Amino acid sequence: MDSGDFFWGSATSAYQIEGGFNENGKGESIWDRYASVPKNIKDGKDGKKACDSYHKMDQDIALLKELGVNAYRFSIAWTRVIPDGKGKVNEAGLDYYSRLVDELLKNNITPFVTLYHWDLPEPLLEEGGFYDRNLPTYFAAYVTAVVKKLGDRVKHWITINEPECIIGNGYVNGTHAPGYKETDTKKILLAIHNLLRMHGEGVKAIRDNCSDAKVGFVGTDRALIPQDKDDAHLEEECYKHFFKIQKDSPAWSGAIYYDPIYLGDYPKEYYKMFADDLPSISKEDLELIHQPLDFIGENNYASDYCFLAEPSTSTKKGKRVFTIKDPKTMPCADIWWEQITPEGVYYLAKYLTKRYHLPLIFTENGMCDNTEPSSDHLIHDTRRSDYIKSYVDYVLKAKRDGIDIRGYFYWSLLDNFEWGEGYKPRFGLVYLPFPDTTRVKKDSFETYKNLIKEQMAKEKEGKKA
């Protein structure tokens, strides 16, 4: 990946924006099924229409062009390509994405394709989903079909988006499809292992069908930010705790996913901590999971501030205790889990590149700001504008400090279906008055547009110098 190219982009996912849930041969995904069950989605809505991007592709590409991005990250719906998850390929589904790629390239926008963004085909869930050891084989066949169709034009690929949410929300918390509330650690670790094998098979399929592909994997994390920036010991403690495995919540422990992918094996403490619950892990599995990658993809929405506290009076005198600041004391966006902590992107990039020695791309970063249209019918989302500028400032600071960051994608281009939350949370640069899908640019659209223009001009001048 050319270190001289910085990708300024925006990101979306298929189920959240496309609609067209049963058109032109598309099959049923786990999100189609999950959202159809009363009370699963907070506002009772679903993604059958969403932003109607399936029919409004040209409008969305026009928005991307006006925004000035040089890259667009989108996902492919497995069920558009292979409706039942395995078996016959649906050419009409591939043709839709082929047209999208062509239109992006005509407008000098580099496509970044995510192959799995949570919408597993429902028939594969009924065969066992992530508990099924055959799932990686089915994924490889799907990826092969996609890359054979698009690999002559698409060079940037992401296998899987946010494994922590796939397993943590989908299989443990029950707040995302398929809505499982698994308490058996053995089954949770099995699901994680099959997900990692699925990633490995996906990388192999990409490499086999696109020799010049750039491939990555996308996780999501809360950084641990040292409250005292001059305390080197505190920063080292933040780094160590960031990669620490949480015994009571392995699904949310990033190192359980990242170490096998980037380093070739699970952390040593994983084997000790879960000795009685380990799935079958063969040498061949680890080799499959540890495929060569070109970049680390990272999504960030919130982070935590940390400090070393003095021991309480009820304990013996001793070394200071690593402590995480109460998130409730920090500024928050319009959704409960998103604390506004722009320094987090700096430390995420620093920690992940230090441990895994690959370039990093921020594949998602965005703010939930539910500002509605004012009396002038415009959306003056000042907080989002400030959010974008502050987060990008820290991305650029990391670059200046020698951290190898290659891109920043704002989430999201459009207000969309925000999974179990429905349509109330708004992350988009463009407002949609659901169920009407008219596109209305927000003030933050102009903010990001101007920021991109300014930074691209600086990059161009830098190359001349």
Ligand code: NOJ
Given for the second form:
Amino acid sequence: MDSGDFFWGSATSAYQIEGGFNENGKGESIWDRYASVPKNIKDGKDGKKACDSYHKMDQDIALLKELGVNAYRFSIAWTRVIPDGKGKVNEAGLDYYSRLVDELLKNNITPFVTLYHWDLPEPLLEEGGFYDRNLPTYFAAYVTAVVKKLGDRVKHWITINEPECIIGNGYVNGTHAPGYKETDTKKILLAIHNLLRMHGEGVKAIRDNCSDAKVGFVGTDRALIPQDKDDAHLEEECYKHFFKIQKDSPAWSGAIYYDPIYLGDYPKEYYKMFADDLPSISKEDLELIHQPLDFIGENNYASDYCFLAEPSTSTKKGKRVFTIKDPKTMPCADIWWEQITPEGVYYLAKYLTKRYHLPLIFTENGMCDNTEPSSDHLIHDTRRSDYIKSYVDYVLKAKRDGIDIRGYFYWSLLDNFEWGEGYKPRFGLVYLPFPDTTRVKKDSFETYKNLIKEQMAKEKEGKKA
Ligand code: NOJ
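Output the structure of the form predicted in complex with the named molecule; the preceding block shows the form predicted on its own.
To see the whole picture, the full complex is given below, headed by that same chain.
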């Protein structure tokens, strides 16, 4: 990827913001179905209307323009384009995204399109979902339809968002659609393998229809941060542990996805660890999965601090045990899993670029800060402003240290439907008093806006110098 301007953006996804759940021919996705089952979503709500971005596109674009971003990452709902998941293409669905792309470009905002952000067509789940070896073929047909329509204007593509959550939450712990609680390792590994093949088919379909496309895959990880910076050995240990496969939770082990994609094969320990449960993995599969990519997409919210335990607790051989600090003892955002650990982005970028040798883009980073409007009707979300500044500081430090980072996208532009958690967790720069979808800018909107302005001015100066 050429190293043009740094992308300062914001990100969203279709089911979380669009609404218009059955309009203009849209079909049913697994999230439409899952959210309709009582008790699946914590607040009992669903994404039928969400932020109503399907009807409020112009307001969203105006917000992006005012924010001053030069990039916007959004996802396409497969079921708007091919309502049954396979078969007939719905032109009205494609037209919606085509207009979105035109409006973005008119405003000098580069579109980053995610092709799969969790909303699988329900009929394809009924055919087996990620257990079905044919799923990648259906994906290729959908991607072809999208790229044929938008590929003259969209150059930045992401095949799949967060495989860890797709399989880990959707297929193993059951907190996301389709809500499976799979205990059979064989089936979990099969789902992972098909997801990787789906990525491969997606890349092929993009390249076949858009010769100058920049393509990436988006993962999510908690970085392992060395707590004691003087212990040179510790960073090495953190790096090694970061790429280790966890036998009891393969779905949450990044290297299971990233090694085949970026390096061409699963890690050696995968074959040993799961010898009795392997899916069928052919040479052709591995080649399909391992296609040249242009960037590593990475989402990060929280990380872990690590240290080597005191010698008194060492192993018999005298080795100090690698230990992760208890996250419960750390400052946390308004959602239990989000510990405030800005340094994490620095180490993530370092580890991932070291192993996979590609430029990296932070495709998501954001804070759940549920501050409600004050008596002046404004939202003084100071913690979110501090969060953004501190995380971006570490992104910039990594850049200064020579790590090849090309972009930062704040998650999210709008408060939106936070999957199984419903509407309570708020990640947006813009507040929505749901079910009312009026948009109210928060203080953090100004913070991010000023930060972008300042950084863009610096980049311009740097170029002149
Ligand atoms: C990552 C996901 O991609 C996004 O959909 C979600 O809302 C955020 N994390 C916050 O949990």
